[in-house]
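The chain that follows stands alone, in the form predicted on its own, written as structure tokens.
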Amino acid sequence: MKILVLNSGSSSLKFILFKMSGEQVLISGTIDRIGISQSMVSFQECNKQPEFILGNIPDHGAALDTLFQVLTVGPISALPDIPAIAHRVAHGGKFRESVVITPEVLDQIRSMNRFFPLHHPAMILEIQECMEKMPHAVHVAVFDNSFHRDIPDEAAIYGLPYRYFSEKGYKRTGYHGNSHAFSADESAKFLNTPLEKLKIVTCHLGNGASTCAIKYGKSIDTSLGISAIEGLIMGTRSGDVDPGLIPIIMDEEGLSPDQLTDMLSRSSGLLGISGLSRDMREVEAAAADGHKRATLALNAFCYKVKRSIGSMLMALGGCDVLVFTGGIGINSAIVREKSLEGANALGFRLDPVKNRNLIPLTMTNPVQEISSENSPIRILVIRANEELMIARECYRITQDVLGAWA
């Protein structure tokens, strides 16, 4: 059986195609700059040269179009060869776990597009002309917020009027849940312990950031909240913020609600901070060159990881692995230096040596230790693989729909 994993972004789209057995990737790429100039289509089959491809992709359903035809003249004769397609998707609403699509789903998802006006709409635009051009395909969407439906109501509460909780469901639902299971599970293999046996802190962290508390398999606190911008500061989002202050800043700038929220989401974090750039290998290198505003936003970021780790440690009560995963996670030493800076003395002990010396990792090779051997927390550095776990929850799921396939 073969699964197509579909991630998209406002202007991109990622893909996977699995075949299950095995869980062999058959293809994988990027579409880029979709609606922009010089769009690109980036990809490799299993065991051949990567390829590039530069045009001009206006829109989501043309970018489709091109996944297609690159996926028809690779790994696959024909569209009905694949049977199943995983649709990424940050929060369905009243669904907390995978679900087939069908349009009340999709009305669910849509409901959510003012909590994440950056991946919803781009998210419901793909699927949308991804059902109509492959209808003979069973469509599942996997919830980024899934992994974290157990946790307590005390954590998840905000200190509004109850009302709020307890009929609107406005609470911490959190996100990256695909990356933090996927670094716990990664985590037990490695050490050859049972997840259920395990205290973990996972830090996803990259263009979009979070840390999570992992209690034996079960997330039990993460730092993003029921939008995408709570928490850590992240490359364009803000993080968390006094609420008491946005009212005041409203009301000096004259912005209406839309334009705080694209604020909030597309002008704060690394790039307002530093007025450079959202990218945190920018920013290193400015901040090594002794740009103050650069090295403030690099400073900030890693203060806050710090300080969210020791909130997931508290949350667990001890703590045997900490991971470190994401794009920044997993290829910035200075970010992971910095963010364990002064915690010797509550078990996370780093080797500067293996720290600076990561080896790459692969697939078939995502983890390395980089704590020291005295150190009474494991550190670990994960390369996350979300698109696999979405394409194992898109196979259970499609179990009973598919049948013979299976």
Ligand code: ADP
Second form
Amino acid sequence: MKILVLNSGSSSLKFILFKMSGEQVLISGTIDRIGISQSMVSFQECNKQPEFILGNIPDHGAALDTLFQVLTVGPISALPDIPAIAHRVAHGGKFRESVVITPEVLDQIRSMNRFFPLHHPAMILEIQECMEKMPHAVHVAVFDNSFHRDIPDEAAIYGLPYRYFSEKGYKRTGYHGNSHAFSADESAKFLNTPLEKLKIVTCHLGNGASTCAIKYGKSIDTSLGISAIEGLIMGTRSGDVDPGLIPIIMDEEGLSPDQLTDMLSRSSGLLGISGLSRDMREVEAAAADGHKRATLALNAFCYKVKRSIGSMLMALGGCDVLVFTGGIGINSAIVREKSLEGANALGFRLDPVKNRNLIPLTMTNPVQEISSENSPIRILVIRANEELMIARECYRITQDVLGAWA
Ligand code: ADP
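Form predicted in complex with this ligand structure, per the form predicted on its own context:
Below is the whole assembly, all chains and molecules, this chain first.
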């Protein structure tokens, strides 16, 4: 059985086609700059060279048409060869488990648009277009917050009047769940220890970033809240800000709620502090050249990660494993080093040589250890494979419907 995983951003569409027996990747790629000039399709079929196509792709519908051409020239002969499509979605409202998409599910996803202005509109557009173009397939929504569904109320509730929790459901629901779950599974495999015996702190550090406390396979706390802004400093998102400051800034600058959300989501974080870039590579390079604001952005990013690891450690009552994942987590030795500065006494003993000399991680070899031999807590770097987790979820819930394909 083949499953196509789609992950859409506001101007991009990432795709991977899996053959589920053996979890083999048949083709993977990205369509970038959708709706902007000079769109680019980059993809690679199994055992072949990467390919690139430049063109004009005005919207997500055109992006899907391009993707279907690439698929039918490549690993499949016709679209009905794909019986199931998994769509990555940030938040499913009342739906906390992966689910076959119906009009009710779409309504629930739409109801969360205000919380995910950067993510949801593009995801919904892509789902609607794809359901029209692939009516024979089962379409499944896999939510980024499902993994956090067991977080206890005391960790999830905000200190607001109770009705916001009980009537409106405003509580911490988290994000990056597929990445945290993948890291937990891979840690257990790497350590040859059942997941049910491990306490794990995971740090997903990419453009978006969050930490997670995983107790015996379940998320019990995470740094992200109900929107994608709370917690750590991110590429363009602020992370925690004193809520008392928000109305003052709105008043002083005459900002509407949408303008305020835009400022917190698009022009804060590494970009806002450094004034240079949201890209950690550029921030690191500028900091190394002595750029003061870039140095502050780098240090603040790492400090918040360190503080958040401390919170997760207490939530778990100690841990066995710490994981770094995400584009920054796997690529930035300096971020890993700074995030663990002064944490030796707590049991995090980083081996500086291993940390600086990682062999590039691959899909087939996604884990490396960077802790010293006597470290009470094992420290791992894991290449995230959220798409595989999404495909597994889709496979799991379509078994009843599509048993004959399996
Ligand atoms: P997304 O959250 O969009 O999936 P990624 O997980 O791909 O993002 O992470 C993107 C981040 O990873 C960017 O900040 C980028 O600068 C950072 N990154 C990628 N390579 C490196 C590197 N060699 N050193 C430091 N940061 C890196």
